[in-house]
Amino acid sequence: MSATDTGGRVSRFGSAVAEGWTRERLGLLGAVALVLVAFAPPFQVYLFTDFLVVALFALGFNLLYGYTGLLSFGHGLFYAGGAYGIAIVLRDLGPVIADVVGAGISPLVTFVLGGVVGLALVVALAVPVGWLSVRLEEIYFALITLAFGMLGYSLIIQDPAGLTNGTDGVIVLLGTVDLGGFSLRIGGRRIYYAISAVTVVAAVYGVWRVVNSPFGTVCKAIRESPDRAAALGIDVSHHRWMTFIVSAAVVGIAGVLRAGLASVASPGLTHWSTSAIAVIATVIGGATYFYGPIVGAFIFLYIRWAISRFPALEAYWELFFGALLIAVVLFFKQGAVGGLLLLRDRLFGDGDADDAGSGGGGARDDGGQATAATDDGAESGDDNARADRGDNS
């Protein structure tokens, strides 16, 4: 790439930032916010890292739910798969890797290798589970994924072959990289935040590319009408299966990050209540918008943290979240993102409420316009035919 091309891209980016609340301006503000968080108090760094992990978890879940129309209550299985994959590698292969590459760099090598193994384990689980699950739809799909998730939970607490350590889980010790007198503790809050932020941003970009590709367009078509998609020659079951695997892989990455953040891989990660966190975050934020699960995860975690600041309210936090969900379902049917866009339209008069990375609203609007156009064309054709018959008579 020449210097002229780079300068042109920078100039176009600057112009887009100056035009208003464009995608470029929001992206720049997001990048600045990620940098500033690194200088926040340690607990706030930890809380924001937790938010990033939950946001990626919900985003991976929504790839299946919001873009393909399949509600899963078993994605905790893949969340736990990523966590246990890296935990077992760190526990069992850490000393072996240290002997091979040296003690100084081995914590980093083991961490990266564990992440790859965790992701591979998740994909290996998702292939058969997805193949069986996508043969069902609606509530039956939700129930079979719930069954697989609880089956994984039961298997983990049985401690097969001594791998999972039963109900106690597997402790995750990330270690310290030491090279030439330079020490870097991977598990340090700011260091781990930086690792998580880079990983999550890369994964979010990858999911964004997927949903804006022809593959993502087919997902939306299947969500709107599986029968019409099949009539166009799309193998609906196969495409749902592939989407299931990609969704599980994204959730598995979140699981890998969760293990390092919590310093343990526990059976609770695969419980249905953990899967419900992704569902709640997606509903709060808005399933039909790409950034809906991310916004929902932010609202979920930070309201939960705010409630915990008041001991008198902490015991009843489920009551507050229940009221929040009722309010969202009744008054913000497109979630918080849809509500914010509606507010923006009323304040600034922008008549385009479905342009913020929507994966669903815009598709439905286009379909409605197409139907209306077809009806108008049919009525016009009928009028012309009646006119012709009148002239002939």
Contents of the next structure:
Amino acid sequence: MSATDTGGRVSRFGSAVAEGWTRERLGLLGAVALVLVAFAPPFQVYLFTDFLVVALFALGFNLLYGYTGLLSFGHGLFYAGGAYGIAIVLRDLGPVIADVVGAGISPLVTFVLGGVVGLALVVALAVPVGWLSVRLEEIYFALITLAFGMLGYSLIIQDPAGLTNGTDGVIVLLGTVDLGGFSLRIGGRRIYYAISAVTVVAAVYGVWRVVNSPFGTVCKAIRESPDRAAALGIDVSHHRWMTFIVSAAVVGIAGVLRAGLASVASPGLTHWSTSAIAVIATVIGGATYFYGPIVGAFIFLYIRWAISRFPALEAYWELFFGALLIAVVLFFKQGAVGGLLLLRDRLFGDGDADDAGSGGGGARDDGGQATAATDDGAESGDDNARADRGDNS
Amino acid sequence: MTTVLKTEDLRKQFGQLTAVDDVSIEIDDDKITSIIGPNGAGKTTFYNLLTGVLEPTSGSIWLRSGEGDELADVTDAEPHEVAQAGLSRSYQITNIFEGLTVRENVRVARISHEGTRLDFRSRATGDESVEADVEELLELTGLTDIADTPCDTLSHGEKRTVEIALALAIEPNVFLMDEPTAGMNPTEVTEIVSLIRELDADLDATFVVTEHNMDVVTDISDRIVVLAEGSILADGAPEDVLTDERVTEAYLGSDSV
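Would you mind generating the form predicted together with its partner chain now that we have the form predicted alone?
Following is the full complex, with the preceding chain placed first.
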């Protein structure tokens, strides 16, 4: 009897929590958290900025992978494209711009211009690379994108045009805006964090709008069945191409931010091992969820940071991620977000079909099962089971 | 009576094998035409040629496009171009967007038909005329009650119905159905047959059906075309074709008469 009561309480508590977690409140909470991070110790601010940039990198990648069904192993090319774009503008055009607009405001003008040039460069790269790549599917697509990424890597290192400074990369000096009494070091940890946070939030919102638009809906259809999409009059190659360009552009924005954060645009950005970070973060977080890559990037960076605090383990951090990845692939195909939603359903699921339905993706199936159990089983027994699960978890 | 689909000497060879052997056929808009034939007769290859999935070795394909009576040459068209020109299909093995809900499936088809697939700024659910069309189609095909169900949890018969809704959502002139009753239980077969009849009566689309179930064939067809070894063996009203000795021999085997 007492167990039944506990079950009831768990349920009521659960639905109260569910009602409290509205989109608006979550958004507000996120905004407050973003502001609070600015007051953290400098290294933590740096680490969090790093997380935001990698999150945007993975989110852009997932537009093509999770939403359209194409696994790219070469998105590092666009990450590097954004980084080198801004780095070269800062190095080569910085002095020219200072002459034109004055030294005081010039760092800001150059930074913004560099960002725009970086983004334009990425789009200019993505148009031909995407056009060629989307002609292939599955493993062939993964391989051709990998090849383009590594082609970029060797071009940057060989540096035939004398632009990229070979293996050393291009140093990024963001400079200080100086307007009489007011001065602002753009590369300062907290200032750069603020710039990154605003940019990433805006870009994430942009991607969210894209995936919920008619364009994004068609992407999901192509992921589910390219043949069926074509039989409904959708030009599948063209749509994949367009998605490739949008995806690359988002990654390019992340690359621009990366250059300033690392103070250098280096060839490693387009190495396949960098492209793999987007893949790993997305798989860990859950490719079928919009926020999956963001959660995955968070887990990736903070676990790597935690490992780095133990010098004895640091050399093995990749081994650790290998093990984590195997565990996710074997036991949590829906990634961390899928796992969390499953946990929420287990803890708070009261068999409410609407609630279960809103989970989307992998959570959906479990919600359905919970509903079936409630309908079939004797009610008190069911509450018992739920209470047990609640206590254990 | 208007011709909506026409092939002239349509041929497809895979190496030495001639899968479709100079087939010339005209499909009229006032009949439900069934294309039947034993396994390997070339029915699915014929469909894949019509829908642009396969490129013909020789011959041509003509499709009524839009409202006029003129036929457009779609011989070399890509699958999506054929669909845009007004030819829709359902597959032998159900092919729908399994991970999406029923409503989302139909919405995709309407987005394609409206030509708004590159719109990345609006909400997919924000176009009232698209939403109204989606609701109407769900109503027409009897899917309203399960509109928000993810398709991977539907029964086989429901998935078949979703595929019909999808195919009709692009307002085709011709609807090719590849074995609509394959894998269905008798109740589902009855339901889908009456749905096809209703839709044929309500809509402008011309239905062309391949089918193994002879009860279904005799039930819904106004005209039967028999394919055997890639060419047309018989063509005409059901009572004539099904009593044709050559047909029973080719289709059922000489022993089973």
